[in-house]
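Take a look at this single chain in structure tokens; it is the form predicted alone.
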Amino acid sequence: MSVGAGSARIAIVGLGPRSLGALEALVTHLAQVECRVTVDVFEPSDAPGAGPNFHPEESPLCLLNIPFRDIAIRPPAFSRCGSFAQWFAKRTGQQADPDSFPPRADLGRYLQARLDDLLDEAQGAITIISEKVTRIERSGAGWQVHAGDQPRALYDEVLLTPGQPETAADDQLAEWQDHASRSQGQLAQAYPAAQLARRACDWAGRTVAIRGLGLSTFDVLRVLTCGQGGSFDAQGYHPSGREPAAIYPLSLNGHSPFPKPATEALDARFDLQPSEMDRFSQAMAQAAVADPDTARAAINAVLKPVVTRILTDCGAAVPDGAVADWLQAEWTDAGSQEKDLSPIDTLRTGMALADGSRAPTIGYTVGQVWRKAQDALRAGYNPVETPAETAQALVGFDEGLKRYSYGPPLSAARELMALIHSGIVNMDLAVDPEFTMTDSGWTLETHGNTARVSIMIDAVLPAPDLSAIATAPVSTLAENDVLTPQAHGLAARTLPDGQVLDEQGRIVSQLCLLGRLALGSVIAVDSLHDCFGKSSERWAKGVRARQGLNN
């Protein structure tokens, strides 16, 4: 990339892992091309490259949900910092434990090191502008970006990489926000966790509820306990006396996600053979362009023999038709197979599956196989335009399986169990309790159990619903129908290279979107690996073609 008169001008809104991956791909693709390109990246935060999820100053208690051995975000050839494990070893002077789950802040520091290498390679062609974009609009042959006190020069192309922007509160949360403003009850957010830790310093002896039982809840529990001076060891949890007296996690079904296999050896049991991975890739490519029934049949046909083989190899009995029945239930009502498990039984089962003391179940095996096949899933789905009803089915299947495929480390599940045994965490109200608002906060009730809580922590990740986005410029683009959903429950319509499509399926010229807000047009977007994958490559190649930079 070089700077000069007549150069193509690109604007990127947001600078987290997604846009870092896109910029690395762009610099790589333009390295051997005689062209002049300038890129302005608008990012108002103090953590460009890392983004809020991996902020370098975030609490070290917030861990990744993938171990070192599975972090494969390979750096571009020009980068000097090496892989994450290499960078970590150089920075700390010790080799990373392949089975450990590192703090998200460490990954953020690594991403910022990659950003530094990128800026050096770009030689001034990339400028980071610490301003919030308030509006983008079509102007003549390009796009006008409004940031700070004045509009910027026209851009030949704009890429949106907004991550998960702030959303309008759902009905329940909006009611609670209003209630907290008029009562003694407090409503807090799970993140930033460092901010939550500071607020929690005043919650000693109080009763707290956590809305949501996903990955974020494990971070919240560490902040409320270890973050207040408590500690875990093989004997359990040792309180400091500064943590809340009682913590009530809750969700619609009260089930925590199933932890990943504890070691590389246990994890290897779920590896697909090369021929099985090839068949999965072919099935996914077929499913992505088919009608929903054909898509489901194609996925089932490739999953059933793999899951049956793994279960048999692990010594588990597999009754005829059992795998097919499980998959059918998953397509129609995800999670219904575990509906009879209590919250405690779900946690115990997950721990036993993860440490290998219990033979794998059908569901656990399907989830781990699906995790192993994520690259093949994206490779089959993302390069094509999937019919809306098929997209709903495939995305719904992928999202449902996240209770297995996106599970936490086993250590997190053990910490939750230790907190239950200590009496600090109570799961009696975990399953969809009724709420009554009181002057002091909330009363929770279910099946005759009640609890009064004065603090509610929201740990639910909002869905990528365009109509609920409350942050410009995405909110304005959605209101003006520039960004339109592919179908109900899905996010924006885009082409495989990120080009935005309008409601009629026409290309919105020179406007692109990558990431979570394109869910449905692409799949499995919440993975860090996807930020540095083929979607970024396709966008970079598209820039070359659209801007006439191929010579």
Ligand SMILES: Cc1cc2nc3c(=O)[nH]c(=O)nc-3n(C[C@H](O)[C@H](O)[C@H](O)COP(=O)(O)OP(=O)(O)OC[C@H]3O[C@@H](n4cnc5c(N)ncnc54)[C@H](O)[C@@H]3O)c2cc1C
Second form
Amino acid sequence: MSVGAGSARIAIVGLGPRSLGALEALVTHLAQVECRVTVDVFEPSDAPGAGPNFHPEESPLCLLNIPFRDIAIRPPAFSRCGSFAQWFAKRTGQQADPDSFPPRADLGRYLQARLDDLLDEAQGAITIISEKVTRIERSGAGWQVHAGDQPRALYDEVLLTPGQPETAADDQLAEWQDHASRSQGQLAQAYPAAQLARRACDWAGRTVAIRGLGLSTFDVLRVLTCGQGGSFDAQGYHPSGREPAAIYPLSLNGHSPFPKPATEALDARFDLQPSEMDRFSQAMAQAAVADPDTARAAINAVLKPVVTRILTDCGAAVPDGAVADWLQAEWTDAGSQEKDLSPIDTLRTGMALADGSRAPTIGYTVGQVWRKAQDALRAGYNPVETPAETAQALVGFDEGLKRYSYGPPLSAARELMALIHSGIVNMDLAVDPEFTMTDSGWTLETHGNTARVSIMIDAVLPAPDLSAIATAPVSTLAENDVLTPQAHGLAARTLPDGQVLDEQGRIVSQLCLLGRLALGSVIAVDSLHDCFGKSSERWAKGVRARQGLNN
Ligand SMILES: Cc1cc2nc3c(=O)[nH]c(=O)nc-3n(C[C@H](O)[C@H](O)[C@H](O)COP(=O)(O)OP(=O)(O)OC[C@H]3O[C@@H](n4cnc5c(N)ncnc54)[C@H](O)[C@@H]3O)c2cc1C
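For comparison with the form predicted alone, would you give the structure of this protein in the form predicted together with this ligand?
And the full complex, kicking off with our chain again.
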């Protein structure tokens, strides 16, 4: 890859992990050919390569949801960084504990080291421009990109990798924002967590609620406790006196996600045998192009025997038809099988499943198998165009199973339990409480329990709904029907190599999109592994073909 007269010019919007993965693939693909490409990457933040979720300055209390042993984002051949574990060992002088979940900020530093290697390898062909892109518009055969106070030169093509751009507040949040501006109640965002930690310095003795009970809630809890000087050990939580007096996490069902198996040996119980993985891959490839009923049947047919085999190997009783019934309920109404579990029972059960003191349940086993089959899921789904209704069914199934497959470390669940025992976290109002707005904040109420809270923290990640994106250029591209949703509840239509499709299914030439805003066209996007996976390679190959760079 080299710079020179007659180079193809590419603009990339955003330089988070996805863009880094795409650029690594592009440089690798173009290495063998003498071709001329220049890439301008627009990224206004101070964390190019890492993005906001792995920002090197983010609080070290925010942990990755993958243990060291499972982080598989292999660097390209030209990189000198080695694997994340190798890089970590070199940097700290310590071997990484394979069962530990590292801080996301450490991973961000590693990604930035990979970016440095990439820029060296590209020898000036990649330029980072520290500006936010505000508009892109068609101009002749290419695209005009507007960033900063001036339009940039014309680009032959544009790749959008903006992650999850700012989204309009949902009705509840909009009402709370308005309320917080007119009352003493404070509304805070979970991220950046470093900023939340600074605000939380003033919250000693106050009563706080957290909207959402997903992975982000564990980050928030750590910030409100350890971040204020408290600590955990085997005896429980040791307060510093600077944390809030009471914390109320809440969500629609009050359930926290189920922690991952605690050790490699426990995790290995859920491994698919090679023949099972082959069958899963075939079933996924079949499901991705089928009608929804055929797709569900194909997935069920492959999951049932694997899940039954694992449960039997683990000594769990598997009544006839139980796995089929569980799957049926999951497809129809994800999570309905656990609806009778209280928040604390869910947490307790999850901890026992993760530490192996309790035999796996059907749900836990399906979720772990599904996690282990994520690459096969993407390999079957992402290279083809899936009918809209099937996409809704498969994406819904994958998203629902995240309560198992994207679980936190067991340590995070133990911390939550310790905080409950210490009386700082209270789960009495965790299940879909009523809210009343008061001068001092909010009153929460459910089943005769009430609490007055003065601080509300939003820890809900918005859906990748194109119509709700509030910032350009994605908002204007969606308003102008350049980006169109694949179906209700899904994000933009794209081809497997990221090329954007309009409402009629025609290619919007020279415009590509990778990542969360293409959910539905691709699946299982919310993972680092996907950022460095086959979608990036397909995009890079597409650039090479479109720009006639085959020699
Ligand atoms: C809180 C949180 C924690 C997560 N933790 C994990 C985890 O532990 N493990 C895991 O595998 N996955 C995790 N994920 C999923 C994660 O989103 C992806 O792994 C990854 O961050 C996606 O990378 P991305 O580059 O697509 O998006 P981002 O990382 O969001 O990067 C997008 C970049 O685009 C830039 N940008 C946006 N708009 C513009 C514009 N108009 N002009 C110029 N630049 C722009 C942004 O500044 C940003 O740097 C987490 C997600 C969240 C939200």
